[in-house]
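First comes one chain, alone, set out as structure tokens in the form predicted alone.
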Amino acid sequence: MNETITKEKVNGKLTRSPSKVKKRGKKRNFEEIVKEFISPYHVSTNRYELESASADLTSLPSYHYKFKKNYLASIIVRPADTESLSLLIKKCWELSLPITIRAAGTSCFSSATPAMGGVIIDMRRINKVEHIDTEKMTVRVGAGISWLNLMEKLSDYGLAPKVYPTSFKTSCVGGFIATPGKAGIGVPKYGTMADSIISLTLVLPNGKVEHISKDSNGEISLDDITGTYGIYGAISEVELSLTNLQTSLEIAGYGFSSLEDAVNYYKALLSKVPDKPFFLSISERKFEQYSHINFPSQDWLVWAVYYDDPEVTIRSISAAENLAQNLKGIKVDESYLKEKWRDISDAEVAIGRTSRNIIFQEYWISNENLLSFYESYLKRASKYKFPIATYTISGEEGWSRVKVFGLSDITRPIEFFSVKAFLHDLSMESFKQGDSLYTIGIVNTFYLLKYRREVVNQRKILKKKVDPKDLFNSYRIVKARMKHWRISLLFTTAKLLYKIF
């Protein structure tokens, strides 16, 4: 069989696209080949579907959607099981077609963008709950299942995931593994997403299927897969450890006028309360104002969710109250806290109503540096007039994910890029103090090349072994589309123009 690859131009950019394959004197294109083993209903070259699937679905500014215009996939395929996924990837390997693995697309920073065109593999049909073991408290499930659907299935057995993202209503299991999975609901109490994984099935770039567990001694380990954005292959199935559904949920929330008191209370809830919170957050009043109709009057809100047996939650709430009194915390109305917990998946959507384009960055800050990072944030923010806001959630032990929003409009380009510059300055500061960014994707990879070269070099070695053709989720972690010096020059210019005008 003679195989050829064509390159097509999309808005002036060269991308690789499926070409025709000659077999027994007849030319067949890639779409026809795929439809032999995947239902035609789940194979699409429709332009509107391609545009919809060729970027994240989160509330990113239209500036980031340049990737939609410049880097479109040529075809979307939705396999239903590991066997068809493996065969599909093998065909792509034979034809040297770039692949982008995606599910719900609820990550950000162009994590789901097909930077080299080619094929998008939508994982959401690989969503079956294969087996639930109530004695061992484990589940084996397709990686494309949404967290909400998984939680509903497990609740019938009195079980629940140990950890899951705040975007659980729409996001999928595999996505939380491929992105860091180090901060979210349940993490302070049970550990990271990686801690919950018993084993998983990975389809390599050549189509080979590997089963990887914590005890595996193969070329790829679980540590290589979690948080690496699918550059080594597609996660097909996952076996997770579970916990019991608990019988009591209580929320403690206190407002603080002093940033230092708020941060000290936040850290105390992690170190001085015997029972770890199920969820813990600290937020600026402006974030509460933008994301909720009613909001506390204090500058900072710290709130913790305790989810356990009644005796445990009552004990935790009592300890949290005592700590708050020592730090002059003002108790927040219980109904407001219940509203926040109920709407936790929608808070970032709500903040988007204040701006046509939410601009944000996610920082991974050690708790020891949390106060100094906030102080730097406030000092830098005071130099600008555009609205900003921040909130933080607790992650793996000793770390927190800090999310900073800039609320602007791309129709005001000087202000827009000044907001980007503000977030860029905070990003560089975080790396220089030994911290980093939480979410990478395509947009943030250039920071790794600048500040984490040793990590990049380690990842490159494995990438070259398992994906020498560089077909899988390219331009993430090991290779960047953007140069640090060009971005810095752009943002420096934006700040100067902002001061002038």
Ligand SMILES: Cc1cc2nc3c(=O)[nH]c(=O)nc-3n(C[C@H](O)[C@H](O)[C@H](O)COP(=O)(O)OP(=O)(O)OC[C@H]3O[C@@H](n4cnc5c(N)ncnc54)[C@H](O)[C@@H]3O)c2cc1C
Given for the second form:
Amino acid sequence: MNETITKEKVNGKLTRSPSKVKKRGKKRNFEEIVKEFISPYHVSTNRYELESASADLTSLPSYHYKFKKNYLASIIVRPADTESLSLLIKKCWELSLPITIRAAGTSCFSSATPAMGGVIIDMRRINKVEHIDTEKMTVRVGAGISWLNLMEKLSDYGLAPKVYPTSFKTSCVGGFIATPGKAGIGVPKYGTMADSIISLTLVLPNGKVEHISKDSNGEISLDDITGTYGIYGAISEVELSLTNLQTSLEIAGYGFSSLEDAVNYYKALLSKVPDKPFFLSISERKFEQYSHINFPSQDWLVWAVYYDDPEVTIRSISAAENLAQNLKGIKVDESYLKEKWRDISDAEVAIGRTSRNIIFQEYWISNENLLSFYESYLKRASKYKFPIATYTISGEEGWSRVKVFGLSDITRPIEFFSVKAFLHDLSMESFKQGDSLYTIGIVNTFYLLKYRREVVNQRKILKKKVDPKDLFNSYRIVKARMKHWRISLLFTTAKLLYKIF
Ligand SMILES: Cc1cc2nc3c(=O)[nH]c(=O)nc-3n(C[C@H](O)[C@H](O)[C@H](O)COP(=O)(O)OP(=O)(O)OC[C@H]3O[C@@H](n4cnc5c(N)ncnc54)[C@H](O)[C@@H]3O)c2cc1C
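Starting from the form predicted alone above, please write out the structure of the form predicted in complex with the named molecule.
Next comes the full complex, and the chain you just saw is listed first.
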């Protein structure tokens, strides 16, 4: 705790970081300055905390910081409100210290981890429910609140958020706004996270506080903030539109032996049932097998959750049943579906029981291309010996987030890199067919630089304007640490060694 943060340790780029400042004739370090306005209990330089906050589920960040110091933060600060957040960011600006904003850290691909060392700002204490308007059905809340806490508070008023990620038990409102927030619970029925935002408060890289709404016409818009991983500032408060707590939840699930029938059924549930599902997913049997103890025997499972008034959910379930019969779907036992819904937030992680490392990639595939993407996945997968599994959740209209897991072990490096190669080939294929990746972090921004130059260039212009010192970790969306040709060379070598031709 009392360790001095020196210039070298706080910033990978030495020339930009005068971390000791002179005041009243006495030199003070950054930690001392911060402790003057943030409780010392919420300023940490503890080695274990730094390592854990500089990592994520993909285990790649921790692999990186073992070898490269600049992937490890030097200090974690947890401000409690917009005022202290603004002061903290202003101090970082004055001292040119790199910042990484972090909430629950459930996103992957190093999207909430440092790439230039420096300060991690943990947003989770900015979590107050400031105002609930039951008539307008809106809430103003600190962006660091977890979805679960928000849902519990709102339920007292008969209200609920429209959309949230399946990681809702831990993940925070600000995290879902800054990651795409385009796939998850409620999205097929109510639209994306961005659609629910009325306004928000952003602390800019110079510490200035800006209130931004749908109608504001300043330099930075709501569209610039949603899905840009905190590169333009920290969201401290959000005003969201809500929905009523509903009274009836019903689940329909069918197994299919043909991939084509499963995909057609999935798409029909979105277009041919009058009431949209609250949640919709399609998964391969292997995903069910690796994440649940008992599982249906058909190769593909499609299941939908309807959450509304009883008449609406019953009508939807019956429409879903009719469609399934036409496509030879086999009804899945209700108790299994209930278990899946109860365990929804754990399923992605539970698959990790079968391997020492969860290696995965998240693809953003148009529903039009879903069948061809899956066909290509199956064809490529047949060449590999390691276990592979996939599942998809429905997202923004016309789009799906497809998650592909390769279950291997870092202790078998050739196999480990072959799994990465398999996911890499699918990534390139998805970009070439007009699709993309879902989550963008330090380890996969290089795909954007290669395949979506125009998006990157556009984002760079605003980045230069609002963050000319480049303090808010930009190694996502606008800058890549890795080079496409080096990754391709590494993975091609791995495939040759693994005898994949
Ligand atoms: C089991 C599981 C299920 C998941 N399900 C879904 C899902 O259904 N849909 C989905 O989209 N994702 C899902 N994810 C990914 C992840 O949980 C979500 O993206 C989540 O919204 C991230 O929130 P977080 O609080 O953990 O943010 P973090 O991981 O801490 O941060 C994510 C990004 O947002 C930025 N950020 C965080 N807070 C702020 C802020 N206040 N201001 C500015 N920038 C900020 C960070 O810098 C980082 O770039 C899942 C992950 C897991 C492990």
